[in-house]
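Taking the form predicted alone, here's one chain by itself in structure tokens.
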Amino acid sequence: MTKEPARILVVGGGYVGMYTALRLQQRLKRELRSAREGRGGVQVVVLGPDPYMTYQPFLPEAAAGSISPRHVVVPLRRVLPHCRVVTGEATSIDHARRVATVETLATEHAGTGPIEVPYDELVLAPGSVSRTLPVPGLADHGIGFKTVEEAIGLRNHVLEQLDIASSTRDPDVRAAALTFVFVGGGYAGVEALAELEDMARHACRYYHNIRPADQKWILVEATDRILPEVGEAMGRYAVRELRRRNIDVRLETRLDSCENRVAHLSDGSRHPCRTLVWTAGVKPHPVLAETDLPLDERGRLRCTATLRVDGVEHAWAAGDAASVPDLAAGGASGAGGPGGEPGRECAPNAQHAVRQARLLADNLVASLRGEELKAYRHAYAGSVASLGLHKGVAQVYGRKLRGYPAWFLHRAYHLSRVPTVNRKTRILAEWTLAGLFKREIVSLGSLEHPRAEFELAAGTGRHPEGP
């Protein structure tokens, strides 16, 4: 008779989910083998909406064509061969019963409804989602920038606008096609705008009637600075650098409306545009509200510095979903204290997420073996940001860098953080080739509708290009 293995359910296949499962796979080799042989042990189940982890810092370069989109993602099944990977989403979690309600691809297509997945230990790492505001027209015309699909869709869209502007005789249509509005002055907004502006400016040389000066790029930020993570001085430099490239940076300005493809800003200006990218922050994943676990005022899980959900056994969390006291900055004690004082929690970024995931896995293993747990403590090393090809800003261990050195450091740091040697090698090869050859400026927007041509042919009874 086989013995049921203890099940660790990891909700989320992003930074924290993948790195936690990877560490558990390394630390629990014997237990995982026992589970496969039916002798008890431990089973690790990773539940995520996609069968891959997206390395988000490289999305701007994927959008600009510097990196192939398939090299920005890491296949979970390849990295986690000893874990069970399930493609789906948790819709609610009843920790009192230790059961997660899950909607998988199979249940969705079969129409059978969600299933219940029992577990013994829970790791909640669903990440975050875009935070939108009730701006009129935003839901109809806005484009996000959190997934590889959005990044490649935006690349195709920008190049398509150049095609529209080149082929129209209507000056209003042309002006709207060549106006690109980005809302949000954080990493995602600034890096996406800078990389795509670089790409579009390069592409202009292949259009006989479009000059770089014809394009209008606008960055809208509600506060008085951009890139706060790199410090005030480097933030001011970034504004100067962008404005030197004729990018219209509007600080202390909000988007009031974008109905009818016209961006109305709080400073009274209006900008007809066919491209509006929304990167104005993120919020905790909605599944957190569908649990019986304690949340803070921002909707994140209250955690101790040991990455255990505060006051709850057998529940763990880290990354964007967790409010973890920042002991290096004077947060609450890790011996079971609440989530720390306001402003003393770890910032929800990749630097903390990867390190938290490793410690979370170690503490979970220690808990299973009856060993002492360790508190998370990491002094923030600094930040790097790209402002396009060969341009960047950085503040690392108090030292400020800008221009080419910062850009090089940005690439070197993130190359070192991309999982697997396979991905590192492929990305490095692509960068090397990009330095020898010109950028690709092909728009493959038809990829978003792969059946369109066949449907047209089937509907008319002949090939659309046939006689």
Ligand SMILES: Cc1cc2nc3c(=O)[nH]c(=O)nc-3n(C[C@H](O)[C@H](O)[C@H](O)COP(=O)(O)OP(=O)(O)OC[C@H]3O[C@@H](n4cnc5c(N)ncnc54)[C@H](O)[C@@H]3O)c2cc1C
Contents of the next structure:
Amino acid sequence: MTKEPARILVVGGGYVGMYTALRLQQRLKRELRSAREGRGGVQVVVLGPDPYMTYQPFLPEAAAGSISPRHVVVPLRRVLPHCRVVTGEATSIDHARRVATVETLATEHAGTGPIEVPYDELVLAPGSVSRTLPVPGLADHGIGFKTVEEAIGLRNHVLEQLDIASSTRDPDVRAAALTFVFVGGGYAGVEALAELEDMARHACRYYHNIRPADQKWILVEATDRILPEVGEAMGRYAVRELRRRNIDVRLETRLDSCENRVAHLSDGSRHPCRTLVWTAGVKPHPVLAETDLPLDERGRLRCTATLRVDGVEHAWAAGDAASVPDLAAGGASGAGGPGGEPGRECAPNAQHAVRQARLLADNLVASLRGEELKAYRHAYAGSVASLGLHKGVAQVYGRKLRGYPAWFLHRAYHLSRVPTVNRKTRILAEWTLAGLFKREIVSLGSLEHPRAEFELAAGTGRHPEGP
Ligand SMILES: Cc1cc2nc3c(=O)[nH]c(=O)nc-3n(C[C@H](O)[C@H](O)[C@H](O)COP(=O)(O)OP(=O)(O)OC[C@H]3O[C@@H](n4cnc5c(N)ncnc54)[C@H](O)[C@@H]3O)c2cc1C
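What I would like now is the form predicted together with the named molecule, since the data block earlier showed the form predicted alone; can you produce it?
Starting with the chain above, the whole complex follows.
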């Protein structure tokens, strides 16, 4: 007679989801085998909307074309052969009943409605989403920078603007096409802008009528500094470096509206533009509000230092979705990093997400075996950021680096961190080839409409570039 295995449901296949499952796979070999053989044991189910984990720190390089989009994602099925990977989304969780309501690709296509997935242990790690504000026009014209789709969409879009500017006789259309506005001066916004500006400047040499100086790149930041992750002095250096490249960095400035593709800033300036990138912070994933688990005032899951959801049995969380006490605050490196509540909780970043995921898995295994749990403690080590090819800024363990050494450290650090030897090798090969040959500057925006040409031929559609 077969015996039902205990089920660990991991919601989210990002940093926390993937690293937790990897560790569980390593620590629960015997139990996972028993489950496969129908002898009880433990089954690990990983649920996420995509069958891959995205290594987000490489998105800016993917947008710039230095790394192919396929290599910034890690296929979950390949790295988690002993787990069940399900492509779908949890829409709500009833932890009192130990049931997640899940919409899978199959239920969505069949229109049958969501299914209920029972579990014994829950790891909730849906991460965060862009924190938007009710700025008029933002929802219609803005684009975020959190996913590989957004990064590649933005790359194609920027290159397409050069094509538009090059082929129009209308000075207003040309000016708007060549104006790129980025809102938010954290690493996502600054790295994305710096990498794309670098790429667009390089691409100009292939257009007979566009010079780099014709482009207007604007960074809008509400506070008086950018890149809080690398410390104040390096943040100031980054502003100087960007301004030296003719990038218009506007501190203590907000985007008031962007209706009809005109960015109105709080300093009174207005900028007609066809590109508006919103990277002004993140907020916890909205699915957290659809659970019966305790949330803090910011909407993150309230957790203990052992990564258990506070006061709840059999529920665990980590990463951007979790509010974890920062036990290292006040230590050598201070609080858990910018974006957290200094001295109180860990900031939402990959550095914490990866380490928390490993401890979460260890504590979950310990709890299954009736062993003692350990508390999470990590002093923020600092950060590295790229400002385009051969340019960067870093502060690591109090040491400040800038220019080429910082850029090199950024690449070396992330290469060492990106999961799997396969990905590391491919990325290294791409960087090496990029050093030997010129950058790719082709826009493949039409990939986003693969049926357009056929619909035109069949007479049922409209060419996307048509009137
Ligand atoms: C452009 C960019 C650059 C960055 N650079 C750095 C850096 O240099 N250093 C650093 O420390 N941090 C960096 N970060 C932040 C870092 O990537 C995040 O802190 C980290 O990804 C958090 O891990 P997570 O597992 O909590 O969330 P994620 O990695 O975002 O994973 C969440 C996963 O859950 C899935 N999910 C969402 N909703 C559901 C649902 N309802 N059901 C099932 N699954 C769901 C999502 O699709 C996603 O796969 C960067 C972020 C961005 C966007």
